[in-house]
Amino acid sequence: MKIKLQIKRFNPEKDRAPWWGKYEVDVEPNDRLLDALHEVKWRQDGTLAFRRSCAHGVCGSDAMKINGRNRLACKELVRNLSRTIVVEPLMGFRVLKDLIVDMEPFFKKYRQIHPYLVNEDPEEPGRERLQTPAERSRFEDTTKCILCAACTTACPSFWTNPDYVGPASIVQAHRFIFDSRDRAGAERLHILNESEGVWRCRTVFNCAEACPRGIDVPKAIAEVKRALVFKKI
């Protein structure tokens, strides 16, 4: 099948606004978004500029806004998009070039809420720290996260207020939270209280339209809220 792409391009070290690139490709059904977005810079453009890794859905390195949603390029069948696809960068982020957004603002934020796990209670000798199954499952769903960046950049309080931690910070600092092991939950919970922390979130629930991971993101959002309010992690 033939499919038509409009990328928008934008180099900053030539153009003086961004413009929008128009291709052809020959497709399978079959074949992701970044096949095509492969065959327009490999045999068309070498020029194009976009971020991919492991193309498997896991890295989250190639997320874009595709016909006006935040994808992952790698998990998009063109079978299941239209016949002229759009495809831009993601919201709220500086353009580096095409394709590429400056990623280094978002990961400042999840730097923020200490992403790792913090206990320096001493270990039994020769043994782990474990967890019952329901200690764990309590933190299970917002392990899926890959930092792809799509909740945050289809957030409204995010275009609005590029302050805000977002909410792929705050499920991350859930994560670590309500792990049982984790000693710093205070501590976190204290930085996602603060004026741009996660009272800034209006519920607005793009970030779980957009979640390639199927993350319940406003139900993660929604927790913390109420550890703060109560107290209680």
The other form holds:
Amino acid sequence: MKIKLQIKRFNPEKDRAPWWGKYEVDVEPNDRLLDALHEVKWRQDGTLAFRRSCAHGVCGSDAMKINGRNRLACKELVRNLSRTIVVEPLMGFRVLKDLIVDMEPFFKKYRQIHPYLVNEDPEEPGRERLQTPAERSRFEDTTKCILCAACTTACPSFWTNPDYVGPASIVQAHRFIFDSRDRAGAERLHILNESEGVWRCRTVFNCAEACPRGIDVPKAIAEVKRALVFKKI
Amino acid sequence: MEAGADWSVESGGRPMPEGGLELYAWIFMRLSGVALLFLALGHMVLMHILNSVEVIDYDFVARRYASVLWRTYDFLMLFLAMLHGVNGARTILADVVTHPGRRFLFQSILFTVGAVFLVLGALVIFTFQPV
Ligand code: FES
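Show the form predicted together with its partner chain, please, the one above being the form predicted on its own.
Now the full complex is given, and it begins with the chain already shown.
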């Protein structure tokens, strides 16, 4: 099966402006877009740059704009896409090269919400911190995040205001705020209550559509807002 | 101490946030939005369905404003609508205008215009005397 790829190329060291690279590749219908990109890079144009690692939708490296939607290249089968596939880097970040964007601002915000379990209570020797299935299910959905940035870079609030903490960080904060073993929920809520925090969310719902893990991102954000409004976790 | 407060202290954190401008602004938008919906519907039914523009003249307004109820109704609508609108525009400005100086300028204009209209409207509502 022959498909055409139209890839937004940009090398800031050489190019004055981004340009469209057009490629024709022969693929199997069950190949993923990632395989098509490999086909280009390995056989046609080795200068094409993109990130990928696990190739199985787990590491979150290869989020990109595919036919206008944020998707993981390793999860999209070419047969479900159009004959000409338009591939662009994620929006809202500086392009380092081709499909590779500078994710540092993204991870900086991620680190700001303390994305780790905080609990200074002395542990009972030989006992784990136990949790009931109900307690666990409160944050089950948000444990699925792979930090691919598809949601944050689909968010118009983030496009216009790069200081906005963004849906991904709120999802990650949610994962710990509602964890019964964690003790820093209030601290995280303080951070998200700042002016560039959760209130910048305008419930646009782009993030829900973008998440490759099917996380209900607006719901997680709403739960954080509710925790702030009713002062209850 | 509240449950929320004491366990956060253990981790060196702060107690649950109690307020903050953006939090209150967000709640205000929800509450005033619902209130305005009913106020505006009432206003529309009264002024445009039960009465029409042909009947509404100076005497109509004068009669209406003889009662404190309608003055309060109108003032409530004016007050909520102005704050709701100005706050909505404020968040849009915060989204779109990133330059701090320019944001300050636009916000100043917005707040000034909003305040002027609010004061003008309130002045009419409270000082209106039929002639
Ligand atoms: S390469 Fe790891 S998620 Fe796609």
